[in-house]
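There is one chain below, alone, in structure tokens, taken in the form predicted on its own.
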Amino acid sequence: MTFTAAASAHRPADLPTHLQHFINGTFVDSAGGKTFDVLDPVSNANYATAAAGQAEDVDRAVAAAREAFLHGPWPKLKARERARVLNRIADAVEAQETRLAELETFDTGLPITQARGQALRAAENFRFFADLIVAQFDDAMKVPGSQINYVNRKPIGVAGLITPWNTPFMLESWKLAPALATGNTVVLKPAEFTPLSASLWARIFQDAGLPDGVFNLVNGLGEEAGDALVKHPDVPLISFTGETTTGQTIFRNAAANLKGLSMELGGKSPCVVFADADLDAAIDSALFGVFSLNGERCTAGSRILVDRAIYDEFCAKYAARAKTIVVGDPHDPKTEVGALVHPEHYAKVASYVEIGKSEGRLLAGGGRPEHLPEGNYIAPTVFADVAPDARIFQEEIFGPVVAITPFESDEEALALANGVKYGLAAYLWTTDLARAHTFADGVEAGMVWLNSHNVRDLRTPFGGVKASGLGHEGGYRSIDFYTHQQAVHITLGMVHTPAFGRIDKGEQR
């Protein structure tokens, strides 16, 4: 194992200690005045205070968004002029880029270098929305001499975002750049472990020109302010991203409202690899797609199924690459796996590990690295030999552990695959054509990728099956959530309507 020392010590210039909601244009606290604690994963030390917000709060910044929907200019306004304002934000997103990667590394424990990255994502999604709106058509359908029939898309309302704490920025921009393109105004609820970059989204909108009131930020828990906002009355809509389980409450409580829905949830995603593969590529990917962003991403291929006939070879340099990966101080360029996020998702994780040495054989790491004995840090974990229904094959840990089980056959492989309550993502690793487009047809998975690690392109749908999901956003599917699809029929001649209760000259009744 590889090791840079903890720098505990760092701390980012001008670092805010207490964190507002930002309502109708205003930063303001808690109408009660409730605040959390806000760590820093590498310490554990609380850096910072948040505001906590309750349905009071929510209240006010769902009455904000709604009176900026009914009455302010942002949903009237063209598709271009609204684009000008989402390429102004991703300008903003880009001048920042070292400072918000530097924040959410904070904030986070991600590696410095997988955090830059994101900065530049999120600012990509918000011109992608920009482009997609101006380019936004519809189909017109026309019966010959009787009616021409179109579709007008309207914006829905007001929007409730819950995003996760993995990711945060660029996760929160999934969200926000298809919202505020389509004309709606939202309300944004980040994960109460990492709220420290949202708040940046405040002063960006307000730079580019998004008239107060069309964004709002409530930060707090989930099971105060992230519950009021789901109940909301006046919140039809809900894009949440999280546990399947937290998924599961959203779904029970948006009932009785009849809200509109889209939920990216757990995933236990397989990485299948055949005998024929590309050895070396497919394991550069499947170290890459469990052990980047500290394996907490919902994507992880963290069930790697291999062909018995190349698994012993396969395990072997698996399990010797996983013990050279960098892990440190996030700060460093030079580590691969920083700290989790929180203490409370550490133990979680620690508690897989130690479940995983009765249920696999341990090949690289097991706990915590021995030159890292303060912050949230997990060593990359590899058990092989894991049953199907072991519960590391099972559940979802989100951290950076693996589980390696060996197939016979293409029949087997796909069995194991499917073979848990997720269906969000999966890969495939053979030269074989006809096998890979059929196993990929045959797999329950909402994403599949061939030969690659997850590699996103913003036109497809994203989002997952079973346990992993409900509904698609990404291009159009996104378009399609957040507006409503009017149709509008129009008579072009006469109208031959049956005349129903009509009585002719001279005929009695």
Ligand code: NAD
The other form holds:
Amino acid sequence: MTFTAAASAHRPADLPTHLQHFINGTFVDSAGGKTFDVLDPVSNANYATAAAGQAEDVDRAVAAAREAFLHGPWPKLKARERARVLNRIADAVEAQETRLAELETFDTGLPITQARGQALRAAENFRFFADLIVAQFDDAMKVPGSQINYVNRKPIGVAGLITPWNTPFMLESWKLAPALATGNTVVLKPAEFTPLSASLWARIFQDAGLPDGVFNLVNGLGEEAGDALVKHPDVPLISFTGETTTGQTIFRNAAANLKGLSMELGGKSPCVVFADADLDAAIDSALFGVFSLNGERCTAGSRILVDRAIYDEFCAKYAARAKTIVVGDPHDPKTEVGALVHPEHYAKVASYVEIGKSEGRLLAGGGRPEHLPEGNYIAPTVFADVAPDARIFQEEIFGPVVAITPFESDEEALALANGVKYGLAAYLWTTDLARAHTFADGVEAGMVWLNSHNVRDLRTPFGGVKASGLGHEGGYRSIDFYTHQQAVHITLGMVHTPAFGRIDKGEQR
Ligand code: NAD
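Next, report the structure of the form predicted in complex with nicotinamide-adenine-dinucleotide; the form predicted on its own has already been given.
Let's see the whole complex now, leading with the same chain.
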């Protein structure tokens, strides 16, 4: 680990001290006046309060969104007109990139260089769905002489969007862009640890010409505001990203109203390094794969499985590099790992580091860096020789902690890769083409990268299997989630209809 100066007290200019809901085009507090505290992860001091949405606030937001859906112009606009608004949104996000990154880094503890990429990716999501809805066409089928059928694609209504605190603005854009592009109206419930950047959407949307009521934001705790949104009868869709256990709760709570659900959940993804891999490239990628975004990354390659033939060499080189990762002030451009989002999350990650000390051989890190006595800092931590039944092998830690395990054969590597409840991503390092494709086919993961970390084209499906999620978003799959595909059948001639009840002409019945 390389030292940077002790955490700076960097505070963005014009930092709001109170964050409100945004309902029907207006910033408002909770009807009952309830608030919660928001803190920054470097000082852990409360820098703001946020309105704590209750059921009555969610009711107001849903009512506004429903009104905008039923009687407003947005759902009925031509695709090109909606696309123009989406492109203006993308322009505004890009134009605010520096400010957004600064706020995101301040609120989440993500290194500033990595937060910058998030704003550009968020803008790209809007451009992408603007393009997609304009190019979108649907099936029409002709049954010669008898029918023409076509798909009439329609927005569904009020979409409830519930998002996590890791890369919050970017993950919100994943849901906002397709939900709005397809003509729905939305209520966004951002994560309570990181509500700061979400409030920027309101002005961005208003300035871009999104009609009032189309976008609504309710801040608050998951068990209050999130729960009310999930249970609301006028919200037919919930798109959720977060922990698997929360996803299960939402699944149960959405059952009463049979909602459409998209679930992007946790992960414990394997990075499998075979002996024939380009070792230096694999090490670069396996380091970035788990230590970027502070390890608070759903697709983190947090289990590294290494061919026994190169195991010792891999572990030695990997640990040496982990020790030189720059941990420090998230606002410092040299920082590679910043502060974990919240003291509660810090305590969780720190407890896994302690558990790991009895489950594996500690090669790097192991706790708080000495030069950072304050703030939610954990040194990049590497455990080797981790058994497959260890908790640090099985459970999502969501921090800068990695478990390395050796394997003797392709079969054993596959069994280890699949031997957890999650199935989000898998990363394979090999130069053997047949092995790569065979392993990709066998691995239980929604997404596989061969000889790469997570680099994703927006057209590809995104989603996990097993406990990592339900359904896929990405490209046309997001369009499908946020729309009904109504089948319209047009008869071209007389349809043969059995004449039930007609006995006058002696027809057979
Ligand atoms: P979380 O599940 O604690 O919270 C996510 C959101 O759900 C928050 O807005 C929270 O307020 C809300 N929530 C909590 N309880 C709720 C309830 N009962 N009803 C309705 N809403 C509720 O997750 P987190 O800690 O914010 O985020 C980290 C998790 O997200 C990790 O498990 C990570 O793997 C996962 N994640 C998954 C993906 C993916 O695409 N698969 C992407 C990013 C993060």
